[in-house]
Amino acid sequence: MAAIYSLYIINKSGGLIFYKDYGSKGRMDTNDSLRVASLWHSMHAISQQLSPTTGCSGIELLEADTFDLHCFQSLTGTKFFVVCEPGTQHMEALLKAIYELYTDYVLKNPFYEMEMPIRCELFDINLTQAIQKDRVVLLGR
């Protein structure tokens, strides 16, 4: 069983621009992953408006019985979120590392158009290495 079930990257408009499944029990089809991304974008926006705390940036952690959802929102409004095993630690650091990979390999790619789906081989390769490294550190696998 993997510590990380899946990774989503949502653009500032709420569109799913990247999705990767890392071995969740029930794999989702494309429509389901689009629904999850859309639902999360909406919940995140609503939580910012309804929060009693001024300057709230939205939900960063959602804990459920069978999974945890960790979210990182960049200054540009792009959201990165990971669905993982309950109680998995240090996901904030992993999300920031994924954001660095995104800025290095996607945003600096002259062929990438902003807000469009991510299709970058170097990003995929380095993302896989980061996830594998994180999995080894967390689980010893």
Second form
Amino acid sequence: MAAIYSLYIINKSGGLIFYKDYGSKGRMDTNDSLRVASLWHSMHAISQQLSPTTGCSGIELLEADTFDLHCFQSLTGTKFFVVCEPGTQHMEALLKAIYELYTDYVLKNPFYEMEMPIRCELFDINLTQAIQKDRVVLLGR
Amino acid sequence: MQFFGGSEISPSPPVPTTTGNNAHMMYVFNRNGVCLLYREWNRPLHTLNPQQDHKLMFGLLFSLKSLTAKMDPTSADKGNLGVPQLPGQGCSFHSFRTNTYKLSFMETPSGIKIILVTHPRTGDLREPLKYIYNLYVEYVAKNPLYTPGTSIRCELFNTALDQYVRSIA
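Right, the form predicted on its own is done, so what does the form predicted in complex with its partner chain look like?
Following is the full complex, with the preceding chain placed first.
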């Protein structure tokens, strides 16, 4: 049973720079994942325009019929979002942990070009570990 | 997706979750995207003029629905992104939350969309939205003077709605 279905990272202009699937049915192809990512980028921006009060920073949680989508936006505009089972807890903490891994293993990598797709082996390894750990915690409850 | 089989016509209002007036605004759209009703209780910030605001809201809901239908991780056959879907078809959503507001959304089988914008810490509003739909059926759909597809001008509906929304949020 997968608690987390997939993870996306999009750069500040809405381009998908990282996508990983953890066992959702009917896996999306590359084109679809790119489209979905940029669509989310726009929806995030529009939701700020529709706010009834000032200081809105976009959608944090979207509750759909079959999944929850948690989104975290860093100060530089990079967005991280996970698709997980409805009602999954502690996703904010996981997103912050993923952000930390991103700063450590992607941004500090001298060969990484900003805003470009992420291809860093160490990031992949540590990300897998973080998600596994999270799953173990979830299963243990 | 299950719709509201066997729901009472005039049920007693569900138990209020919290007290105080936390509701910001409400929209009702029909299936063509016409804004039938817009109520505003507490909205300090207006970024656009009303028509633009309604259009943007409808566009947001429409696109979010195609996004959730495409993202649905539990079904293998989802079709292409952006293909129009009938009410109740595909994976929809019932709410989203930002740091300043929470938007709850319901779509009825006839394509009426009810949107309630409240304080971000409001609980699950799916039942209250069904109750508001019942109010719509009672006071608007059953009103012989109401022409479907035109904006709602029923004083009784507005009064009942204001009273109910004050009790839930």
